[in-house]
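In the form predicted alone, a lone chain appears below as structure tokens.
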Amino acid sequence: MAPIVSAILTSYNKSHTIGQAIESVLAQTMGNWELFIMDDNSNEETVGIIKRYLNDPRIYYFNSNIQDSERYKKTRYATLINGALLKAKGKYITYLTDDNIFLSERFRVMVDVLKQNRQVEIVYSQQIVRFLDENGKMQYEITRNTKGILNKPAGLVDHCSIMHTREIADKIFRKHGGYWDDDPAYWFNGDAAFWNRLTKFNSFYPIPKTLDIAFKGPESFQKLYAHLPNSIPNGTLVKGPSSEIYIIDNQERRKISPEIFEKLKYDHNQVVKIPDPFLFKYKEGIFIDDQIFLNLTLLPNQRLIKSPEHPAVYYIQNNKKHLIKNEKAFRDFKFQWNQIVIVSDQLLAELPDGLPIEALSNEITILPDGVLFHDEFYYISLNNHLHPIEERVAVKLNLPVTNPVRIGSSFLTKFKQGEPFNWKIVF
């Protein structure tokens, strides 16, 4: 028999929840379904769990084998869904992620509504969202209620809470030459982009009943991506879901060894967790290990350094050492004494000199990179430009929004403004 429902499960490195997602499909009271597990080249642990379920002839497994360096070029889950839709044979289509579960009656309830109301082509249900801590323990939960018949469901309906007909999907394909739009602009809201296509043909019909549960932990994509600017400023410490920590330096990602992380006086509280695709969009630069203390030209920028024999303190910027002119200049830019890295006189002498950093005044000609400024709005200094930055973006990047460098309007006219660091959702 041809399947009635085609369920599409997208998967990437969630070994702790992928099993329960698959089992929630196996537990459906209606058994005439097919499940496409579309995995985005997950780690061995995740793939190993998936393979435990492949004896069921209704389950199909596909691995994208995507390379890390290519991840950011498409909205990956949309690409995976499109691949499954080309293979799906069900009369009805529904979606699942590796951190979501269906309640056992979901398929039956949704199919019944679609069968009994031929003018309805898209249904959506209530959803419970459970927020988890670092240990996977639930902190709290909310219910996303239905909002009646929707013509503008973007931002209101999660794609794990809908089912639609195959027929309406085919209408979209004929109009757009594809199903989901996997342009990278829609990483955060690929479902909203697809909803806009769906609602050109029909509205979302509500089922006021909870039929799925979403789990949102610290590593969920939505949490990691929220308020992240399209371009990450130089000097930002970042990490993906793995344990490696990188510094964005000259718009490259440079991995830092754990030992050198401590020696360079970095703070783990400054590390920003980001999704893998946004980490891998940066070309990998030179590994930061003990070799940097043999050649200071390999030292990452935005570090304070001095020799043990002399009181002068320098700031590394554009791969040059910039003398901090006096104690007032040090205080004006909120530098911290406990972040000074000690290096030898010989190595210090080998590093090229840059312009000195003077105390904050209208006479100043050079700004230290990576400093957060504030008058009415926030700005971050990079390459002697002041870049506007949204407060929520500054918070995401662990910048000191409660203790910025205060400036007046006259100071703003002295330096050119650079491209802003904003977070945008496109609907």
Ligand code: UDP
Contents of the next structure:
Amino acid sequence: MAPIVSAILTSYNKSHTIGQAIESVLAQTMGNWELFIMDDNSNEETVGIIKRYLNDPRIYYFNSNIQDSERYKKTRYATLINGALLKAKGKYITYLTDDNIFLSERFRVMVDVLKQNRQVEIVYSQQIVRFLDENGKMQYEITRNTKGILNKPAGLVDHCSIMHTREIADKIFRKHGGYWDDDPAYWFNGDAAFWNRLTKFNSFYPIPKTLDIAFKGPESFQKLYAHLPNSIPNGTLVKGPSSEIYIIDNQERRKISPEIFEKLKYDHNQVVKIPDPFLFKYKEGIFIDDQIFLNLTLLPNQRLIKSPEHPAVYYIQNNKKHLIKNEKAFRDFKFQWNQIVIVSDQLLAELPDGLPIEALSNEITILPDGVLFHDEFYYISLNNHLHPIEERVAVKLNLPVTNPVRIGSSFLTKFKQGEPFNWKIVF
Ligand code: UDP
Ligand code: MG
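Show the form predicted in complex with the ligand, please, the one above being the form predicted alone.
Below, the chain from earlier opens the complete complex, with every other chain and molecule after it.
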């Protein structure tokens, strides 16, 4: 017998919550369903939990086997959902993520409304959102209420709170040649992009009952992805959900060993947490370990160095050492004395010289990299260009927005402007 409901569960490395998501489908009071567990090549822990449930003949499991370096190229959950939709046989389609649970009457209630109202093709319900701390303890919760019949549900309805007919999905397929748009521009709001397709055919019909619960931890994708620019500026310390810290150096990610992190005088408060797919986008560069003290050309850029004997301080950029001309120059660009790394005289001599960094004035010709400037707007210096940077992006990147280098507009005209660092979200 064909199932009535096809549920599509997308999964990636949420070993703590994937089990309860699956169990919430098993606990449905309406048993005539099939479940597609679409796993995006999760870690062993997560896959191990999924495998416990595969004896149930209603459950299908697919692993995308995606390479990490490919993740950022598509809105992954949309790609996974599309794969499941090609196989789903149910009269109705519904979605959940690995950090969500359905209440047990969800299928029955939604199917009843869809069955009894032939003109209704899409239903949505209320959702409880529980915000958790790093230990999984609940901080607070909110309820996302239904807001009547919706023609513009973007941003108002989560994809874990809807059910639609198979038929309307097929209409979308005929029109667009596919179901969900998995263009990476929609990472943040892939559901909204699909809602725009759905509402060309029919409205979202409300069921004013809570039928699912979403859990948001500090590592939630939405949280980590918010305000992240398309490309991360060189000199940014980043960290995915695992504990490794990287520096973006020449647009590669270089892993930093914990001991060297201290020796290079980096600050843990500056590490920016980002989602996996955007970390893996960067090619892995040379590991930063003790070797860098034997060969300074392996040092990451944007560090201050000095020999133990001489007072001269240098800033590394473009893999060259740039003498900081005087104390005023040091202060003008907000360099910190406690961030200077001591290296041997001999190694220092081997590192090629770049142009010296002069004190801030309208006469200067070279800018130190990675400095935050502000006149009316914020700018970050890279490669002697000033890149406009949105304030919320600068905040996300842990740049010193409360203590930038203040400049006047005449200064701005001296340097070329580079590509802006913006936060783009497309509806
Ligand atoms: N996801 C995926 N591949 C990835 C990253 C995420 O398939 O590389 C899926 C994940 O399984 C989830 C969905 O994308 O179903 C949305 O992510 P998440 O639940 O982390 O977003 P959040 O609700 O935490 O903001
Ligand atoms: Mg989620």
